[in-house]
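Here's a solo chain for you in structure tokens, the form predicted alone.
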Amino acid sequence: MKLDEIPEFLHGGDYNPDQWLDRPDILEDDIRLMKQAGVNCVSVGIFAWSALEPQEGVFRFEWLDRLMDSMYENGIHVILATPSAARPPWMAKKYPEVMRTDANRVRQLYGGRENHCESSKIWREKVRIIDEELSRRYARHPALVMWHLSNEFYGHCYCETCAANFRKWLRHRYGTIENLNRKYWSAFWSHGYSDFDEIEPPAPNGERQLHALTLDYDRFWNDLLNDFVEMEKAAVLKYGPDVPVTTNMHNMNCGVDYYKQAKHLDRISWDSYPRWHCQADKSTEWENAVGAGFTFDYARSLKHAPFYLMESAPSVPSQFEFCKLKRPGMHMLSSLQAIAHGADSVQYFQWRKSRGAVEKFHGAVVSHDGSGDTRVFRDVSEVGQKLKELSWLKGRPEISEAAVIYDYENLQALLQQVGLRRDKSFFEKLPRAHYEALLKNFVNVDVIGAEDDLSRYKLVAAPALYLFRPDTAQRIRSFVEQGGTFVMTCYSGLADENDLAFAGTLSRPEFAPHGLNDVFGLRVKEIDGLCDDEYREIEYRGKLYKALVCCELTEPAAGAGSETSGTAGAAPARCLAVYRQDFYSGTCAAAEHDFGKGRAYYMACHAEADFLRDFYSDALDAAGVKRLTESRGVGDVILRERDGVLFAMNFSTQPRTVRIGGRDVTLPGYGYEIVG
């Protein structure tokens, strides 16, 4: 059966029968327990290379043959993985060059996973061989519904082969060394290159100061990785081109630009491990739910289509500082959250706990006791039943009228800045803060890339969109001109795609946000960084709020910044919020400006959560964005609408009441309601 023909949500997870080949009784138990838990899909072979090819050129597929046949006979679908996430010991012993070299230029020894060199021709050839063997044997197997490439890509390699490939990449990108020097601003600290062969990848004991170089190495490696993905994709599709291909994404800042990688995949998959019930890091259930929702909406927005929750913990992950069991009700609630945000599956890592190594205490559906008589197993079985009841929603879209921009390259540029403050982790959290404010206003939200199509939305927020590509300003301008509402914040429009600051002249001065002064009706003159324990009061609609981290000093710009927009002489921005402290007291902290058929908002500071909630409440109403409830100010509740079905979810231990469809609905602690 093809993936899109499966009538139910996928329910199951990572299954590692290769760890139990000497225990056929356990493998038989697994089938019985899977049926009992409502499992209809397993992911197999993710780390099975040693079992598939124990010696170079010696293949052992008999166990996988039996597994595939058994799954099909029992009505369980298979997502079959390529084993490239971890190579067998014989390979690293014979071909040490397949191992990754760290930024300090030290090659890693055998061990771990996802630490190979994507430039290695030997590595690529060995991966191609095993992938084609899998394709030859299973591409037409009736149990197979999707290919799973590798596992959780992350990190970079800095070996000499990668360095040579990087130089080729630079030659292709810049053409001449003179052009590269201009784009890199390499006159700084006598860094002018005379030849591409002089360029070394960034290193902790080498070059770290040329920001364009760091950005380019990251871009190069993502291109290299995606070329590797295409190689694997071609190999698994060689004997069956109609099977969709995915890989499991897992961390929005792991070195992989998922917006680019998504173009090379047929389906998007995500691994989600919120830190439920642990306040050691001062997080709350609500904050964990917001974080999970943010990544779900990002995964769904990559293709604007349902995604697959490929991994989640059925009980307790083992990698956190403090490992807490899921409290009663949380497994159902967190699973339904994924469905509400657009997932077409709930899958787990892992089905059965390993007996040894680093993940032997990572939560699983079946624990070391081997029993189905556990609270976790019952929780999983209940989710399996609920997914069957909701099966008619599979494949259905989720429509959002609002979006938040999260751009991977923009974040990398922000994190390497020397200025404003030493700790740049604030920038990682900023898009989620604006996303949270929109959630609190009970609207559906997408999380999109800076190059995504803006025209599908009524309101788009761009927190700290620091890095402008050549067309960024024009795309924002067109969106607002045509009737959209755009929200931009401080620290935006400061640098180009190579992280060179925009610069003006006496006759044509340049002020942030670049190329958009007329759109926003203001220009930024200075920025004041605040210490962790500092804030400045701002007043908005008669209430006082705290401005944190930074405060920009702006001035009106009537019709400035464009000679072609046809808006010369237009009125400057209207001030919505003003600073009430420091030498910039009385100046504008947030403003709105009509431009064309739309409206542009600018926040000249980062403000506390209450301000963001109230600000977006007004902006959403002005933009005509659909609210999912008449209620306002209800805490800890997430509402999501998927194809007309409303999910109301309470991420608090206390009851919460929200108005849905003209009636008050009380949600118990960790409770939910599905309407429609």
Given for the second form:
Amino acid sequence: MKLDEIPEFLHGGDYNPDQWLDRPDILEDDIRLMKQAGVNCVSVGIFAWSALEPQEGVFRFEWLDRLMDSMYENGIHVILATPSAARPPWMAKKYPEVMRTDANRVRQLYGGRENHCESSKIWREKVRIIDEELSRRYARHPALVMWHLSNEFYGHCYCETCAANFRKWLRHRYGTIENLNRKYWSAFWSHGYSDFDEIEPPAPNGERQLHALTLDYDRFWNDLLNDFVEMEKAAVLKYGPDVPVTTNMHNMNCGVDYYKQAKHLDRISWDSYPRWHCQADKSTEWENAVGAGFTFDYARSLKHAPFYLMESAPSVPSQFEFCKLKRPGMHMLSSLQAIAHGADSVQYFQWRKSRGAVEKFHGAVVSHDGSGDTRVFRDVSEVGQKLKELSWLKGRPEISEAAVIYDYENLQALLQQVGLRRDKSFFEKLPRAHYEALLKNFVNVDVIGAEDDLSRYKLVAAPALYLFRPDTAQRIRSFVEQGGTFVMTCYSGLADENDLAFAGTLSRPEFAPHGLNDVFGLRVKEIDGLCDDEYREIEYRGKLYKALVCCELTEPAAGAGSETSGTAGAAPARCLAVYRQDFYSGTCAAAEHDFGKGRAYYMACHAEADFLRDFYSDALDAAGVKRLTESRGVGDVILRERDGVLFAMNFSTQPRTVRIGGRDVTLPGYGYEIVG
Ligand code: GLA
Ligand code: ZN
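To complete the pair, please output the form predicted in complex with alpha-D-galactopyranose (GLA); the form predicted alone was given just before.
Below: every chain and molecule of the assembly, starting with the one above.
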């Protein structure tokens, strides 16, 4: 059956029969238990290479043949993985160059997973051969609904072959070494290169000073990875071109630029492991849910289409500092949250617990007791039932009028900055802080890249959009000009795509945000960094809030740089919030400016969560963004709308009341209501 023709949400997960090949009785139990649990889909073969090719060129497909057939006979769909996330020992022994070399230039020994050299010709060749074999046998098998490439691509390789490929990539990008020297500002610390051959990838014990080089190595490696993805994709599609291809994404900052990778995939899949109930980092369940929602909205926005929740823990994951059981109600709630944010599946890692090795205590639908007589198994079965009831929602879209920009390259540039503060982890959390404020205001939100089409939104928030590509300023300008509301925050528009600071001259001075002084009606003159426990009071609509981390000193700019308009942009920004402390007391901490048909807000500081909530409440109303309830200020609840259906979810143990469609609805602790 074709993936899109399946009339139900997918429910199931990673299934490793290759670990139980000597136990046909267990494999029979699995089928029985899957039916009981309402499982209709399994992901197979993810780490099965040594079961499929135990010796070089010796293939064993009989077990997989039997499995595919029996899944089909039992009405269970199969997402078939390529085994390229982990290799058999014979390969590393015979071809050690398949193993990854780390940034210190140490090649890894056999072991682990997702640690290969994507440049290695023999690695690519071995992957292509096994993928084509899988395609030859199963591309037309009726159980197959999707190909799953590898597993959680991750990190970079720094071997000599990768370095040589990087130099080729640089020649292609820059043409001449003089051009590269200019773009890299390489006169700094005597870095002027005379030949591309002198360029080394970044290293902890070597080159770390040229920010353009670090960004480029990351870009090069993502291009290399996407080329690898294309190779795997062509191989699995060789004998059946109609099957969609995905890979499971897992971490928004793991070395893979998902925004770019998404273009090489047919479907987006996401693995989600919130630390439910763990008090170690003091986060509430609502905050954990916001974190999960942020990644779901990112996954959905990558293709503006439903995504697959490919992995989640049915009970307790084993890799955390503290491993807490999911409290009663949480499994249903967290699974429905994924559906509410646009998932077309609830899949687990893992179906059955392994007996040995590092994940033997990782939560699974079937535990070591093998019985199915467990709370987890019953929770999973209930989710299976609920998903059946909601089947008609599968494939349905989710529309957001507001978006937050999370841009991978921008984050890499921010994280390598030396200035403002040493610990840059703040920047990693920043887009989520703005997202959280929008969720508190009960609106649907997309999480998009800076190059995404802005015109589909009424309001776009760009926290610390530091790196401007050649067209960034123009794209923001026309979005606002045409009626959009754009919110930009401190540390924005400071550097170009090579991380060179924008610089002006006497006759043409340059102030952040680059190229947009007339759009925002202000200029940034200085940036003050605050210590971790420091704050500066700011006043907004008669209330005091705390500015944290970064306080910019701005001045109004009447028509500055407004060669293009001379219309609405000619007036300076109106000050909305004012610093009330320090030598910049009385100057503007947040401002608004009408430009063209739209409005541009500039938040000159990073302010505490209450400020973000109140600020966005006003900005969303001014922009006419649809709220999902008339209620204001209800804590612990997430509301989402998917194709006209409202999901109200309470992540507190206590009841919460929220107004939905003109009536008060009380959600019990960890309870939910689906309306529409
Ligand atoms: C990841 C991997 C799985 C498994 C889980 C454990 O998501 O893809 O193979 O290791 O983590 O949580
Ligand atoms: Zn390499």
